[in-house]
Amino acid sequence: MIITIDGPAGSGKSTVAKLLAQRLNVRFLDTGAMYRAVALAVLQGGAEESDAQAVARIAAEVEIGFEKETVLLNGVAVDVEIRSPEVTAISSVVAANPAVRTRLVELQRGVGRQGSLVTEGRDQGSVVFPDARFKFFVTASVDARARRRHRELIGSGSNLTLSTVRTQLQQRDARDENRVHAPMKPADDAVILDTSDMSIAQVVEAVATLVEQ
């Protein structure tokens, strides 16, 4: 059984997917971490994120895996590094590269063939696992998402203003929704949940109820 949870940045999809996987006792696949790992490899390789060919070469060569919930890049744990502002700044540009998406879709489908899982991202239900048994698209107003992301960043020591975070989310949404290859959108048969006025616990309960029924 595969459950996909897609949605924009700040919608809560990653947290919901992780908690849902724990509740159902199945694996959790953090695809956003995979794209961030490629972005980190691009930075480490000294390439420009706008250099499509260089980024494609790096994506073809890197090894990305998970050890429990730890993200491995070429065998090295990079959980902290992939959350850096530098990686965040280029991750959506790297993710828009068709060669990167092709490579990671291949890896993600390989994980899916190993058994049941909850997977989150922006194209899991629409592209990666079109035959998934359950598909969800969680979204929220840009203001709600900005407040959530701002709280996270402040908690990690960032001094970005709420206005800046909101602008960054709008820019990210535009890139994700308008890219030519696998744009972010709900799968035709996905259940859409607006989480603007919902807590994480409420979203998990709503999704789990639909799955368990």
Contents of the next structure:
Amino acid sequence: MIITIDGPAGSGKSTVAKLLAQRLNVRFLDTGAMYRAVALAVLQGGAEESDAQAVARIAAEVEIGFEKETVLLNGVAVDVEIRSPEVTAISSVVAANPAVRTRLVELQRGVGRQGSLVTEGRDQGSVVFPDARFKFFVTASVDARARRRHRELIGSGSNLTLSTVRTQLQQRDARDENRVHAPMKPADDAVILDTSDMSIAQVVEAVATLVEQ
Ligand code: DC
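Rather than the form predicted on its own that you just supplied, could I have the structure of the form predicted together with 2'-deoxycytidine-5'-monophosphate (DC)?
Full complex below, order starting with the chain above.
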């Protein structure tokens, strides 16, 4: 059984997907972490994120894997590095590259063939797993998402202002929504959940109830 949870940054989809996977005792796939790992490889390789050919070459060469929920780039755990502001800033540019998407979609479908899965991203229900048993699109107002992201960043020692976080979030949304290949959008048959006024526990409960019925 495949369950897809898509949505924009700060919507709470990662936390919800992880908790749902635990509750159902199935695997969890964070596809954003895979795009971030390619973005990190681009930075490490000294390439420009806008150089489509160089990015495609890097995407073809890198090895992306998971050990439980730890992301491995060429066999090395990169959980912390892929959350850096530098990686975050270029991840949506790298994710718009069709060669990157083709490579990562293939890897994601490979994980799906291994058994039941809760997978989260932007295109999991619309493109990667069109036949998924359950599809959710988790969203929230830009203000609610910016506040959540800002709180997380402050907690991890950043001093970015709320207004900077909001602007960066909107820029990333715009790139993810307007790209030509697999833009972020709900699948036609997805259940859409607006979490602006919901706690994570309430969202998990709502999703799990639909799945368990
Ligand atoms: O969910 P995230 O913030 O970790 O995702 C990082 C970037 O990767 C984000 O800009 C969107 C992109 N992404 C994507 O294009 N498709 C996915 N399935 C997951 C993430």
